[in-house]
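What follows is a single chain, given as structure tokens, in the form predicted on its own.
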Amino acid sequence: MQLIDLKGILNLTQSPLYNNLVTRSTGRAVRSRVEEELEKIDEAQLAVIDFGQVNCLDFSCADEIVAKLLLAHGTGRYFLLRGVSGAHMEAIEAVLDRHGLATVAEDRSGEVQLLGPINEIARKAFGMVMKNGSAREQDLLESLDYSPDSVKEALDELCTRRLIFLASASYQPLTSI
């Protein structure tokens, strides 16, 4: 795990006093800074965002740190938002619905969430491989009351956006990495 550290990329590209993310190009440069240190890790690696010392974070910085990085590595690498509060999820879910793009919260309390538009068959086979730790898809079949072909479809999405990931046979969730 790799953790990101988004207060401290922000103090090396604005004052050390200021918490907020909120215009485009703060956004723009705190993404370049991301990007750079995402160069120096593995794509197997899990790349934990963390939001915990920002303050604010508008749309237009939601939009250039969290969905550019989705757009460009989100199909490579694992991302976990951690620290995010209510207001920062108003706006990462504003944009991730815009670009149909989906991600893995972790709030202040811990609790770890999907953000994006994203079926309710996957978001319940989500929950559950987060409930227990991981499941195996036969565990998932005969807890969920979907078709076999719909919860296969589901976990095949899940894994595809990097929501999860399967190691021996289990669905893990992105906190095993």
Second form
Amino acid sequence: MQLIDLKGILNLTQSPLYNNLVTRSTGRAVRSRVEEELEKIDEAQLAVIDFGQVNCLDFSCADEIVAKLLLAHGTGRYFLLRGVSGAHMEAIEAVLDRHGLATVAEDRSGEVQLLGPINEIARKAFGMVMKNGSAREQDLLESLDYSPDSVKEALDELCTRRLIFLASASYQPLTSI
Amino acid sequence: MTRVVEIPTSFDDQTFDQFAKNFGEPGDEKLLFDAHAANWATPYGLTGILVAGQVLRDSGAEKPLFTIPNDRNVSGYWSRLGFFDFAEEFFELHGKVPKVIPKNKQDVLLEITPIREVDDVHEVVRKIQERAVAILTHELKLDSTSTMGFAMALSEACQNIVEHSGTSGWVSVQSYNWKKRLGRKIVLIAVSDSGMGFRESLEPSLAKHHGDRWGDGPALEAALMQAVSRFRDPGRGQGLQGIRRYLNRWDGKMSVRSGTSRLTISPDWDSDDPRLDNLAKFPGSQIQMIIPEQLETSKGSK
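Next, give the form predicted together with the partner chain, keeping in mind that what was shown is the form predicted on its own.
First the chain shown before, then all remaining chains and molecules of the complex.
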């Protein structure tokens, strides 16, 4: 797991006084630094993007940082957004909706949530994996009240979008990387 | 010859068109902005005057004259809002500019502030968080998440200037007690620039599609209702949508004037026309957002 502190990056790119991720050009500059950090991290590692010290996040910055990171690296890397506030979530969900993207976020109370337009089956499957710490396909097929094909499709989607991963024949949450 | 541009005695979004009409499309004549009889002006009106001054300065016109309001309370308030600090750059001021006397009552949440570059937007967001959180949460009864949304809305409106106008602009935030009009307190945000406006910004991508119907009104609708941006990047155009969502949730009102049209998104408590066309032409774009004090029954329920 590698922590990428957005407040620290913001202060390097803008001013040490700022703790708001606002404006598109700020978002671009911050994303560029985040990508430099990502180059140092193995793709199999979890990149934890830390919003904990960030006050305000506007839509433009959410688009530049979260959406564009996922568009460029979302199928090749594992991302977890940490320290996300309710207000951050609003901006992040709006940009994820706009691009049809999804990501995993941990709010400030430590609760892990799936953000973005994800269908109900995949959302429930994700919830079960999170709740149990891991889940075998057979357990999910038995527990979820949907056709086996649709459950398998949902699990494939979650894995392809790197929202969970498959290890030792079990689906695992990103937090166990 | 000097032409008089009368400042409406009560100058807000409702009388702005009177001002735009008076301003007209200046030629070579010298202008006198006459505010001597003014008895009331909102940040929307005052930033509009600065835009007019900026346009004249940028066009190389002779520095216009400006008569300061006779009423000391009025000119005192304009001073407190920082209006004269910038007006003196564009106008030859006539009359006494009152010294700023700090008031205990913090009705001016953000003095008139120029937006020229990205750092100005950061500074505005930082200041508003320092000053406005207490008023938003205690007086307007918004929750803490919504105060962050307020900063977000302000940021998006201000960066529209940096990203799209092609020039600089102004922002100001003021709280009012609208006892008669609404029976509630409100916060008013005014953001104004003298730039290219929505029609010119979107013309390359939309004018052909609209054909003869193209104009300021359709441009405003495309930007506000359909999140269309002049950039091809599909992530663009979300700022105004985000502002709309925020205002809708908190029963707020938004109006955007550009060129000869004004589009208004009204809550139930307001009955403004949704769209007005064929108004007097005025440069750039003028945005006004109003967030009212929350009633216990409607608080964030949308």
